[in-house]
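Quick heads-up: it's one chain on its own, the form predicted alone, in structure tokens.
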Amino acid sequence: MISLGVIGECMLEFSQHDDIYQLGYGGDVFNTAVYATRLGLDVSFFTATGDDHYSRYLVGAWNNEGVNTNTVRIIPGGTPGLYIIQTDDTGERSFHYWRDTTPFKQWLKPGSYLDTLPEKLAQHQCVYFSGISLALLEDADRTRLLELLADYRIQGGLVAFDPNYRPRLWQNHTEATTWIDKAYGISNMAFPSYDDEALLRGETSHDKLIQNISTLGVLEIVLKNGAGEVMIFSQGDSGKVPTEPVHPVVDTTAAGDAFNGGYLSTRLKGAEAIASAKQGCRTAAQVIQHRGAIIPA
């Protein structure tokens, strides 16, 4: 079975329903890992957790969807990170988090959990991590996660990148500019999203943010654009491709992981990037109809 490595942070999550918050689970990697499985990927959670009640339930529900977490650090005296969505009449979605002390930030430091990483990652065929996985980490741990992918790429697995910028995360544009930019540096294939590129770059050319980042060194670019087409650059081809349309669209969070689980389940396997990114539309689609990141079975 094709094999996926997923980088980044789960956090318990509060959505509502009427009057009501349902406890359920989430973060961008994840709910990316979740949709990957769900369509056929083995895939493994390398992240930080804590010891207490509810980072044992998480780590009891990763395990009910099917992804390994055997590569989970667990962080003594640790608690997971929270998060509220609240959603207008649209389906659009607005977050409140509580992540300051999340587990994730000391997934990289000194110990034998880190000392047999590089081992952990070159047993899969591809490494996916995003934005939010390098900005909740401290400057040496970025650095250090950058060398390791740099290293598992040199040794031939493919290394992909969603830059998920998110302003709050970073001390400012110049800081979050320079790491993402330093992420596409090391990836073979990158998932921006256009409203966030064009936040980040202040330009609005879509085949500009795409020249732009495949100079980096990206052999592989899917732009999404939310309900717009997804636009693909894959070495030197390009392509569109429609999303499904989708009414009522109850609440858009995760739309993006879910496209991106969809289009790595696919591409893994050996498909056209087009038709991948038909399986990650079809994915977005079937997310958005359901409250909250990760959907019913």
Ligand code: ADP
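The term rigid core refers to the maximal set of C-alpha atoms that superpose within 1.5 Å between the two forms. Bear in mind the structure is a predicted one, so any value in this text is a computation, not a measurement. Residue numbers count along the first chain shown, from 1. First, how it differs from the form predicted together with the named molecule.
Superposition on the rigid core between the two forms places the CA atom of Q286 less than 2 Å from its counterpart.
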Given for the second form:
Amino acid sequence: MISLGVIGECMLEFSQHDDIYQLGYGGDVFNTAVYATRLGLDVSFFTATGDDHYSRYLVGAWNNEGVNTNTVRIIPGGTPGLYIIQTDDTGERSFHYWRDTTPFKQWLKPGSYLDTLPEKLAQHQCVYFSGISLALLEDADRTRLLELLADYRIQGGLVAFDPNYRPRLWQNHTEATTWIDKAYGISNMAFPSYDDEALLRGETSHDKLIQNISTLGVLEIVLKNGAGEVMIFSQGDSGKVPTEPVHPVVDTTAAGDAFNGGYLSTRLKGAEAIASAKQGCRTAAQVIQHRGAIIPA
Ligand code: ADP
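Switch over from the form predicted alone to the form predicted together with the named molecule, please.
What follows is the whole complex; the chain from before opens it.
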């Protein structure tokens, strides 16, 4: 079975249903992990969580989703990050986060977990991470992560990256571009979204955005654009893929994460980029017809 490692954070989620808040969980790379698992990859979650009741709840939930958790670092005394999805009278959703003390910030601190990380990463054909994963870490740990992934790539591993640019997670725009560019620089494959990338670069031309990422060394670029066509730039198999028509769109939360799960599961099994993007669109189309990041299996 083809194995994928995903690096990042999964938080507790409270979603509002009338006046009741329902407990769940979610996080960008974790959402991708779930869809890649459902589509037949063997997925390991490289993350950190605490040792309290709610951390155990999360690890149990990840296991129930079929995601391997023997790559999770347990931080003694830690408690998970949390977000609340609030829905206003018009149905508009807003996200509120409590993640300043998330255990993921401790994920790469020295210790036996870190010592064995290279060999654990090496057991996976592909490792996927995001700009959110990077933003949450301190500078020294960001450097450590990119060095680990650069080494992993030199040894033949495939590095996949979604910049998932969230301005409020970065101190300023320069910090974001600096680190996102470094991440592109060590990645084989990237899944930017047009809106994020346009905001990050102050550039509206699709071609120029792709050109910029290509100049940074990425060999396979998949530019998502909401309901618009997906643009693929890769050696040998470039083109445009129309998205699946969806009526009505119920909730676009995790559309990009689901796309990435669909794409990776197909691509890593040997399909070409265009066929993989079609599967990405199918997976995302399913997800946006339901509420929430993780739809029923
Ligand atoms: P992100 O969630 O990262 O911002 P996008 O909004 O670009 O990503 O959407 C990711 C993918 O989800 C798209 O490439 C497309 O396949 C699918 N998608 C998003 N919105 C729609 C829509 N309105 N109709 C059909 N597919 C959509």
